[in-house]
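Take a look at this single chain, the form predicted alone, given in structure tokens.
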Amino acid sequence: MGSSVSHAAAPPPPLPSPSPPPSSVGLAAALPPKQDEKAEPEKVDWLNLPCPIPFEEIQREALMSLKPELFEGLRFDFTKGLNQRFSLSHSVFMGSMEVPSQSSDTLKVPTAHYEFGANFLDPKLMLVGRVLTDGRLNARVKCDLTDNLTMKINAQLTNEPHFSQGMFNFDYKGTDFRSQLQIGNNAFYGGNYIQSISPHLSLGTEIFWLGHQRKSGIGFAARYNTDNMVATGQVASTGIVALSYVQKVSEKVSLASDFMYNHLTQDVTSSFGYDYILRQCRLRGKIDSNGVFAAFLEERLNMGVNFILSAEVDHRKKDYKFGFGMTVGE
């Protein structure tokens, strides 16, 4: 009897209770965070705007494509660096030079000259001098007086009377503005100021007074730039209206156009150009409203050796300019 009770089967162990479903909080923690469908607009720090480019360089991108250094004839440039700061240059030019004429025909006079130059480049001081066989002397000085104040001197001395020129510039660079004071010969005084209004827009103004001719003027300018485009506009009391636009198509291709109107002479000129950078060369060209075609090619033959081709064709005036040259040295 007692043995039957002791050998009775033990009850089975209880089944484990099912775990509760995970809460919504746990699921949210496990899933990756959702990205905002609409990115918040970038906030502008109006007290920390970028410093604009100098007023005199407001159209530098357009001028790079539309105003290459065209020439006619033969040109050879050689630069030899003596050390990290000092270098010498030699230049030979043989071609023709245009002279003013009362008729519509273009008058050209054959010319040739040799140019010797010396350059001194330092982080805070730059000295550049050029002496030509025809008696001209060109000199440029750039000196950083302080971290924000720079002095520039440009001078050109010639044997012909009343053709020598000199100019002193004092440039001040602020956090979000630039200003410049100019003093030159013939009682010339000028100044300009450019201010960043937004991260992409800058506005500026300039004034000048030419004492010997009793002329004065004032001008206004605007520049809007992004990573892919630059648009500028300038208007002056002298009757000049200038507009330019540059579009960066890719890393190697840029397109540019400009418009110029002179109210005093009623002249209107517009042009369209391109700037194409290849692996070993750079090609720039333009065509303007007067039917003038121009192209400028710089081909890199070797390290420090470049071959240059220049062409300008004006069918209306039957004026054709072709030049080729070579530059040696960096």
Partner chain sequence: MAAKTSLKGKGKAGKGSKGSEEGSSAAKCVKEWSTWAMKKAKVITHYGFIPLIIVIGMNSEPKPQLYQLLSPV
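What would the structure be for the form predicted together with the partner chain, given that what you showed me was the form predicted alone?
Only a single chain is listed, so you will not see partners or other molecules.
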């Protein structure tokens, strides 16, 4: 093998250098593993760690796979782009929405609404507004004040008095940390901070204070991720422990699991799910420890036309939700 190494020379050429054809086959077979070995032992640059994921998105892979937007009824969304940055959206929904009730029975209210929305998406400024037929407005603003400081505003305004909500967030992004300050209505103040400890591990903490109810809380979170898996854990003083684990089995398939424990209500929930991202469709399914099965399919019929099917079955509570819909536009 010594002669083939000397043929390769100092910068290993991917193609064999001019050598007789029979031995070039041997060279081509010998070269690829040599390059892989060179890539493996990377030195960790402890002063140059990557920027961590924002604190509120720490469980985002698990949430994307396990909590799709399940609905019951008909849903139709149409997004029309007028410009690269400006688009209007029209959305119709007819079906039942669940209303939280005190008893264990689910309370469903048949609703129908039309929602008009306008989006303006610029790299530095994002404005998203949605208004419903009953007069509710959902507004989101994201503005980059400087390279590292971002201001976000989130508001839901209603016609009924005292039901509106608003929240201001100020995010500061450092080289290997992120911090956020939140101010909301009802005198809500919160802050969180997340820091990269190693190229794969980041730890974060958050505190909040509710003025009107004089409640405060503190929480800690950790996230460990490699190229193929993400594991997160969150503990809060409100008595909630949440763990999640997502494993990317292949380019198209990932499996996710999630565990949540609420100490105050002694409530434990665990769920397992899969996420298939195929060329023409995306299929997500999950099963819960409460005996709930759910599935969500988005099928691409054509360029920009998606067909959606949603199903959630709870045999214990006898609650069956099936929905279908269509999304047109990017």
